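The chain below stands alone, shown as structure tokens; this is the form predicted alone.
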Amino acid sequence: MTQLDVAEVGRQLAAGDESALAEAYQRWSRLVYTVALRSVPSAADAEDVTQAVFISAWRSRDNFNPDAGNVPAWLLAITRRRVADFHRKRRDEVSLDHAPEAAEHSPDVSAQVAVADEIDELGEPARQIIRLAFFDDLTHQQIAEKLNMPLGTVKSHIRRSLQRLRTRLEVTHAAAL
């Protein structure tokens, strides 16, 4: 497969083709699935995801660029976004009332509850911006026409936003030792 083919499958699958997405998806579905396996709790977890992956693709297909980045590097990025969901879902599944007994039977959860709950702190417009990259599948450009705030601000407040919540995670992770 060559770089024009990668190319060519994003130019006809951004042009509504649904003969790219069946051709991407044959191409690249393993390694969604392959992804979203090391992120999730089980196979039938990972095909979940991958299926909501293409899905994702599909609905959000006017808003790829072909000349801006690949179609692999595109669906990776769309499974982030979908793994962050699957986590954010099942945190949201579980019950204030358990959610003690919960994080004492799976660490998982309680790191989940942990980023959820750090994300939460971070003050405006950070938060709202994490949460529109992470959980709401949007660009960095969408994110600032949608708040109406310059490209490079957008950025330089993930960025920080991500640094921030890595040192709390790190504090909070090394006091619970």
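Numbering follows the first chain given and starts at 1. All values derive from a computational prediction rather than experimental measurement. Only the largest set of C-alpha atoms that superpose within 1.5 Å between the two forms is called the rigid core. What changes on going to the form predicted together with the partner chain:
- Once both forms are fitted on their core, the CA shift for Phe64 between the two forms remains under 2 Å.
- In the core-superposed comparison between the two forms, Thr153 has its Cα shifted by at least 2 Å.
- In the core-superposed comparison between the two forms, the C-alpha atom of Arg11 has shifted by less than 2 angstroms.
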Second form
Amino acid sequence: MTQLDVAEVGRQLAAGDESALAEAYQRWSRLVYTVALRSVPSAADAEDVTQAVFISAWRSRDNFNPDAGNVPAWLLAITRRRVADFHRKRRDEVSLDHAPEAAEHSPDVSAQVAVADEIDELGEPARQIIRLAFFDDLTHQQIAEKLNMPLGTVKSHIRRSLQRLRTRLEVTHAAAL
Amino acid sequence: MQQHCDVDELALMSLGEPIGDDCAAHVTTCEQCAAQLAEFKELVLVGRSSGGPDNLVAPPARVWDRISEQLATEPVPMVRPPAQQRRGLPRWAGLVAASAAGILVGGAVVAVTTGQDTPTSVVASAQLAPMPDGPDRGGIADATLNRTDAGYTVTVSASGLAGPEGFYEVWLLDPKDSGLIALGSLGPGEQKATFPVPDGIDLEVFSAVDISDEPLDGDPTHSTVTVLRGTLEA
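We have the form predicted alone; now please give the form predicted together with the partner chain.
What follows is the entire complex, opening with the chain shown before.
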């Protein structure tokens, strides 16, 4: 099955196509849920936040401009707001003296999760190369030997992947503003 | 001065790999290369601290179930295929004239209801009544034209309407040219329903709400049996 272009999901969603919301959920609910898990105290709270994010996305789909942003960055911006709502509500419920230190959702969490998601979106062999470079701390020579690839190919995969991840990070930062 | 660093080299450098002396020296004096390196470094830091794709957690299936349940109660703009949206209506000489003459008095109520995220405001309303020479099913209805974040909707509330011979279909009507846009049908026994109005409809032109009794014959055009009609007025 061919995956829809990210921009196409955005256009369909903005046009009010409910199946585009299902598509967005299938592709980016891990993103939203992982950020939520790292930002609110319990998994049940993270489930509530995730639900609220997709409902908000559906209701405010008219505000989404598919030409100006992409859906995952927009979902992360909504996640940030729903997480903030959660903590605001908590603070209102708990008296100030006894309020526990809220694990505020920092932009770093969504940046991390966005980059992790983008690594997953890299095609092979780029994904494997980046995994080996990031998480196994292999040098490009070691990666080239392991994957039996020319050094230059590994180098340019690393450079192109970093540029792609960088773009994703920029979009995520821009949407956070 | 050495020419700029190869971007491949800067990428490796950001990962902590040793690189050639020339580039290592150049980057200390070249703002452009230093900025590129700093961007890559930030990215590598964020990427490594992310734990990678294996650290992304999928929500339990019940989350989507709850979303779908909640969405089922939202007005969804189910736009009908264009062939069904616009069709001419046989001109029923007297009926249209009667409607245009304003047999029905528009209400003046403007209410604002606030949902969680989608405030809905009533921008026009109509009282629907039987046509002078149409069937009388013993009921009346109100219709409101609502503005929501997602566009316009029409809400029809009927009372005392006897069962249809086929089913009741709700339309927006252009009283001048008898153009029709099908909004949807009232379910069996349903007395109140909200229908999304397709985007781009000129509501100055399609200014009346019409409820027809449609036979179960699969013919998507208006049966010409109007049971209630009224003109929307702000």
